[in-house]
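Given as structure tokens, the chain that follows is alone and in the form predicted on its own.
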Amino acid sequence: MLSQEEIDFYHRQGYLRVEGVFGPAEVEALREELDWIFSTWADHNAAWQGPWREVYMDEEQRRQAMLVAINDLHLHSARWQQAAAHPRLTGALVELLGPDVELHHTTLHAKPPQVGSPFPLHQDNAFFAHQTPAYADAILHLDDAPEEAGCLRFMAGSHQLGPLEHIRGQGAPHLPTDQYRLADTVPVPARSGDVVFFNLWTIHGSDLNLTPHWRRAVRLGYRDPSNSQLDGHALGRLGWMVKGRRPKLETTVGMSR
């Protein structure tokens, strides 16, 4: 599924965009899919709070930011677990994790036109923290997403940091914005249908949406299933294996199922 390049590309940089994943047929079907779950189960008043907000937007912007967003679009609908399992999809991520991957979660991110909030630079490890990196994020785009529709942005090399700390109790846990700063990332804008790959500690965010279309994408999160979570979403849960199996732990050993 990838080539070397690509591979070192990702474990260097820390993230890595893939074209064409889905087909078009198969992103129409998940679109229509995302339309029931849309009027249905999703929050269309998720937009991100905090004092980063004067940094990123103007106090008209602010007023008028929009997200929806809904977690574990897998467990509402059979069409979604089908794509998380997607061959195209899991045999990119053995070549980043290897041959064992267990499906931690999904959550869908949907900028609506010209009011798409942004979302302030932050690790993921911030809102489920794992003990090693060996966990991926794949965020699969729905639609367009160029730089002016609030594409991904990462600071290329960043998970080499390692985890941060991060500003938590104002909003949603972010990193200072007079340190980590849009200006200093690497944007990656993508076509509906690609997928991009990114680490747990890698640094990332994206800007407003300020087109006149949707900007619809899903993050999918993978992990070895050997990395034991820490906190956040969905600790104590065991997840779906899409690649490979589960090895016998002492931290899997009385999980939830």
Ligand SMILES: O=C(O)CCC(=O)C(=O)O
Second form
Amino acid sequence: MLSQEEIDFYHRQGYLRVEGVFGPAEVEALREELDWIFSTWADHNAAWQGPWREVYMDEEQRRQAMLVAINDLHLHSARWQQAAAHPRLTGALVELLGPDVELHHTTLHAKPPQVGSPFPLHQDNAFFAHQTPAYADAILHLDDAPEEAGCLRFMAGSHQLGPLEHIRGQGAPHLPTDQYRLADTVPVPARSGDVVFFNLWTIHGSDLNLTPHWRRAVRLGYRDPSNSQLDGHALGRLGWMVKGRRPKLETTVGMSR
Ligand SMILES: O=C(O)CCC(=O)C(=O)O
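What about the form predicted together with this ligand, after the form predicted on its own?
Below: every chain and molecule of the assembly, starting with the one above.
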């Protein structure tokens, strides 16, 4: 699925965009299902809060910024559960993580036209900490995401810093804005059907969606099943094996009973 060059790039830079993992008809079917999720389960008032907003947006933008989000859409929709086991997606994950791959969570982040909210720089480890970096997030794009639409942005190679202290208790966990600046990140524009993979420890964020179009993306988090979770979302929950087998470990054996 991936070339050796792509695998090396992921390990060196901490992220990787893979084009056309999902075909146009597959994307269209998932978009239709998202319409239903939008009108039934999704939170339409999910923009991240915190003092970082003063740095990322002017006053008018702060008043208008919006995000539609929901965690674990694969637990609400069979079509999304099937998407999480897509052969090209899981084929790439085996090459990044090894033969055994467990789905940990899914999350929708939909930025509405013109007012789609930014994300402050952070590591996802601050939201679901694990013992090792053997964890890859895969962001599936349902719409084209050029730079002006608030595409993902990464601090290249930052996963090598390991887990960092985040500012907590003031909205969403985030890194100090004076030390970690969006201007120092690499934008990774993508097309619908592309998947951007990144390491749990890679620093990332994104800017406002200023285009007249939605920027809908779903994050699917996968781990080596022997990588124990320490804290955060879905702690204590066994995930679905999308490739290989779960090793019998002290830490997970009790969770199966
Ligand atoms: O969707 C985005 O623009 C950023 C998402 C993000 O930061 C994340 O999924 O951790």
